[in-house]
Amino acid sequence: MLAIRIDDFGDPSVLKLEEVPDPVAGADQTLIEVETAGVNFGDILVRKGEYFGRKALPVIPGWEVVGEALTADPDGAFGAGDRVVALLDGNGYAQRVAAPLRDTVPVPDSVSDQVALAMVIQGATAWRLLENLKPGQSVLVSGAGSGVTHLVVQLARLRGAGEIAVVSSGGEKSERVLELGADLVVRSEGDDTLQERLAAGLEGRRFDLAIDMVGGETLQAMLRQLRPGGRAVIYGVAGGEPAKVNTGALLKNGLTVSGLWLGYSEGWSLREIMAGLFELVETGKLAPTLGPTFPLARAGEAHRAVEARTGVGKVTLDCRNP
């Protein structure tokens, strides 16, 4: 089969279309004939050799695929020949994959490949970030161009959030989050420090929940906008610099800071979350921002589109068209 393989870490030119052996399904796995694969910011880090512990080469990137299940789920969740979407532990930029049964989910006929893929990592992350949100609570989110942020804004509104503010570097992505239901956008760029810009832009508002995917100065500034007893959840460090948290401030204000990573699967079910997301999609209550689809051989262009961070939308690869 054909797959995109990385033999050396580096820029998008290291993504090479190569002939590789077909995968073999192990225990608790199913084989999937891949139609479309999702592209995520984490794939950029894998390509550069900067993702948590992923230093071994060669590597096939990609964590989410849509395609035809070649074997049935023993518990009856899907049959051979059914269209499914799956969350993987890598190897997704390929024409065939071995996927964990527990993280393989049937896709409704009315849901497109792109939408289904947007519901896997982005949708499930957004869903879990808001698991403990109570009606009336306010939310401050970083990353206006992030697909997760676009879904967080919509889900928070559906769950009765009192106010939703988004930290943005500006441009069309700021308008997009307002269209999706955000109440306020605060620019992160300017001559003042980010802490000063947030304080001025938020005009004294305090938030119950801060959701950050940037890290560094951004998280530090967002923590200062939490009300006593507030929470912060971190799901990425896209800025490249982890934040240094003032534990004294956490103690004084009773703040909680936690991390969220889908790779830690204990205590939640992807199938249950996806069922909820698909229901919202089918009833028109949830709509991911969709971007371009590239042929598999043009994975480098797909990476450039994601790496630009312009809010291009969910980028995918057509694995049937190498």
Ligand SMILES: NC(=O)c1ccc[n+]([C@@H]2O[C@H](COP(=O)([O-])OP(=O)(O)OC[C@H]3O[C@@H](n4cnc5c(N)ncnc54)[C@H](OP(=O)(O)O)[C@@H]3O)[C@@H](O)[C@H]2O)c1
Contents of the next structure:
Amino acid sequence: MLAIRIDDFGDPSVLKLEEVPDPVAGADQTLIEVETAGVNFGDILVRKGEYFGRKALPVIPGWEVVGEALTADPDGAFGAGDRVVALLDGNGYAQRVAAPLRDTVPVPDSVSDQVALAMVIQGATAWRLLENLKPGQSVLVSGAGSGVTHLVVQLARLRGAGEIAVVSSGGEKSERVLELGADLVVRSEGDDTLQERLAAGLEGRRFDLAIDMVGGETLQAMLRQLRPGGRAVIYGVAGGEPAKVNTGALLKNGLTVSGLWLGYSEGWSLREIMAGLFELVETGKLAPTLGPTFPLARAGEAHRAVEARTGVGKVTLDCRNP
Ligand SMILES: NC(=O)c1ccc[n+]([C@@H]2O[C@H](COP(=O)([O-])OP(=O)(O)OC[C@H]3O[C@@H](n4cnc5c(N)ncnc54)[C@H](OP(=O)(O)O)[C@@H]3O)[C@@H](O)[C@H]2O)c1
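After the form predicted alone, can we look at the form predicted together with the ligand?
Below, the chain from earlier opens the complete complex, with every other chain and molecule after it.
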């Protein structure tokens, strides 16, 4: 089969289409003939050798695929030949994958490959970030161009959130999150510090929940906008710098800071979350922002599109027509 393999870490040119051996399904796995693979921000970090330390080379990147299951689920969740979507432990930029049964989910006919893929990592992350949100609670989110943010804003609205504010680096991205249901946007770029900009832009508002994937100065500034007893959930460090957290302020204000990573699989079920997400998609209540689909061989261009930060939406790879 054909797959995109990384033999050296580096820029997008290291993503090379190669003939590689077919995967073999282990216990508790099914083989999937891949139609479309999802591209994620984390794939960029894998390619650069920066994802939670370097993975051993060679690497086939990619954590989510949609395609045809070649064997049935023993518990009856899907049959052989059914269209399924799966969350993987890597090796997704390929024409065939071995996927864990418990993270393989049937896709409703009315849901496109691109939408199904946007529901896996981005959708499940957004769902889990809001798990403990109570109606009326206010939310402050970083990253107006992020696919996860676009789903967080819509899901928070559906769950009866109070005010939703988004920290944004750019004009069109700001308009998009306002269309999706955010109440206000604060620009992250300017001459003064982010802390000063947030304080001015939010005009004294305090938030129950801060959701951050930038880290560094952004998270530090967002923590200052929490009300006493508020919570922050961190799910990424896209800016590359972890934040220095003032533990004294956490103590004094009774704040909680926690991390969320989908790779930590205890205590949640992808199948249950996907069922909830697909229901919202099918009833027209939730719609991810979709970006371009590239042939598998052009995975490098797909990575450039994600790295450009132009807010293009969910980027995918066509593995049927590589
Ligand atoms: N913990 C988990 O399990 C999990 C799951 C999914 C995603 N993530 C992480 O969450 C983040 C967003 O994922 P996504 O799928 O929504 O990605 P995405 O749609 O590609 O959006 C990327 C986001 O990262 C921001 N960004 C990129 N480079 C940046 C930089 N140098 N400084 C500041 N911001 C930067 C972008 O900012 P702009 O808005 O300004 O363009 C954009 O909001 C990524 O860091 C990803 O690794 C984590």
